[in-house]
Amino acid sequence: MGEDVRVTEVDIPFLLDLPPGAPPMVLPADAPMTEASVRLGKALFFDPQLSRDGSIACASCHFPDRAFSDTVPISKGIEGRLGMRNSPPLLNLAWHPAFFRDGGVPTLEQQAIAPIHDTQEMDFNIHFAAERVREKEPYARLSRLAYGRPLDAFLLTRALATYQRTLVSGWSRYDRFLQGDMDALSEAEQRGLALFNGPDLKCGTCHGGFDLSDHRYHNIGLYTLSPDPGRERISLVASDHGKFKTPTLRNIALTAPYMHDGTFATLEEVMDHFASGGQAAPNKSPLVAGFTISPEQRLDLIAFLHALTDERPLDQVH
């Protein structure tokens, strides 16, 4: 008689790849990195079963292609629906203090929650999302292999936050360049690093750090009074009307349009505005104070601007 031999499924740490530069990445205890926990939460990133009516997924604010960032100003929920904002691009998340522009959710796990609740977005119940397709493949068998068992609310938002975090922007050009490589980058995005970064403009003030971004709030005079209290929403600090988080320049190229809001179509626009100095918003960043460059050197900035795109996809998941 043949022995009985039984193949029992083993996961295994997602190895990810991080680009020189970027920081050691710290996970949750209840979120470890897998195999299976990765490939659970991409699955779920793009499954529309997570909206109410089946229309809409994670990714249909979220384009691969657009650094995971939307195409139109105000990003649109189930049934059209209008949103409350522009979805920004996913990248480096892992090493976000908070989430949403208003810095109103403080972990990745609990970021995933809202727009599943959100009417305008999901419109749907995290606890019904899961159990929908707790049964189904590849759901329940990467579910049981991740986590020990079936798919839960707790679980769902694990595992989306665990892919998440695998969306790695640190592979430009710019970084080359970097990193030693002098011919990474031309002489005009040589010099639109050098103004970017120059005692006239200081973009790098804001701009900086391996996110390309110091993750604060500030009011840029956008509005003289926005319609979207922006971190005051959640501080309920007047003098917090219509801030909102430093957005990363990474792949800032492919992540139009541009604001909050979408105001902005084009980088030229949004290069015009902090030109101008804004409008005089009471709580307007001192930063943004205005400033005077020749034609050539808007081209030069341009040009470094677009040297911020990686060079391979975010999604490391085959």
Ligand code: HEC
Contents of the next structure:
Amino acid sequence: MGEDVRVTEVDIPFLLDLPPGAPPMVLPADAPMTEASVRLGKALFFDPQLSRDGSIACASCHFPDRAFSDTVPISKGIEGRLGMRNSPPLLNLAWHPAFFRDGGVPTLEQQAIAPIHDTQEMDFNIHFAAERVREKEPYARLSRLAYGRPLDAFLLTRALATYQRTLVSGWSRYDRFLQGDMDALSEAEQRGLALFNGPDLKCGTCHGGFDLSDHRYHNIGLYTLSPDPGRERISLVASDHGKFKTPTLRNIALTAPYMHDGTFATLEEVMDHFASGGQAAPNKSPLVAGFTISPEQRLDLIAFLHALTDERPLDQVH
Ligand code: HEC
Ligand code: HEC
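Could the form predicted in complex with ligand HEC be shown next, to go alongside the form predicted on its own?
Now the complete complex, all chains and molecules, led by this one.
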């Protein structure tokens, strides 16, 4: 019965489904997107063993059914320790020029190190984390298949980044509308879209493009003197005080609470903020100057934001 036949498992490219409007995805040369590397990354993402006391996984703060964001203003790490900022959704990360709300981390691979080491989050060490799981399944098998060697800190960052690059958003009713399906948005949602991109509200100036973000940093007047320095933490330039990366608005109906510190619980509160023009911060963006809209227009705009929810799960690993 074929005793001499050695079945050798081979890895194959991961067939990522990209939505029609997505830009091409360029992968780093040392992080190939294969069945094994993506599955390895996914297993790591959901494994609390990457935290010092084995209690917190990446997914503890990034819930799949919340577009990989959290439900609370500030997430808790091990032993209930509080962090500094609100957990952002994880989607379309392959196209982000920089990570964190202040853009302080240049690559998705480097980003994976931060939460594992952060004392308020997983409070561990990436080398110990790799050592702890490398002999266990599915890690031993998947790491050999994907990279031809046992898991180490380097591969752990590659695998986590590779899985996260597969979390692509672009299958909302708004996307179908852009592709020419005029019935995909209701009349109210279409009115909301026109307001969103119109000259009075100017939302689309910052929240534009495929990811509904310019991926730049703005002070939108949340505070006159922001308790969180934001972009200034990285650039050390005073005029960057209280500036944060424009967040994507994809799946925005799923990702409350809002802003870098989760200060707003609802989209209605966000709308009221922009309508008021916010606080008079010295470097507030001139695009956030306040406006007047009728109660119906406010409803239209919020209806449009709800049309940005994907009609399928972000996770493509089945
Ligand atoms: C204790 C909660 C917590 C845990 C655990 C956690 N994160 Fe996060 N994550 C956050 C917060 C909060 C931020 C925003 C940090 C900032 O902007 O300063 C963030 C930001 C990110 C970002 C940047 C997104 C962007 O838009 O710039 C990525 C990617 C990410 N996390 C992936 C991970 C991965 C991978 C793990 C596991 C190794 C993980 N996170 C574990 C809370 C957490
Ligand atoms: C000057 C650029 C700019 C303009 C104009 C702008 N935004 Fe934003 N928006 C941002 C930035 C930056 C943040 C994040 C601020 C933070 O994290 O503290 C944000 C946050 C948001 C959020 C919360 C997202 C989240 O995940 O927490 C929503 C919703 C939003 N904006 C909708 C709008 C709407 C609707 C308009 C038009 C009325 C608008 N924005 C106009 C830059 C802008």
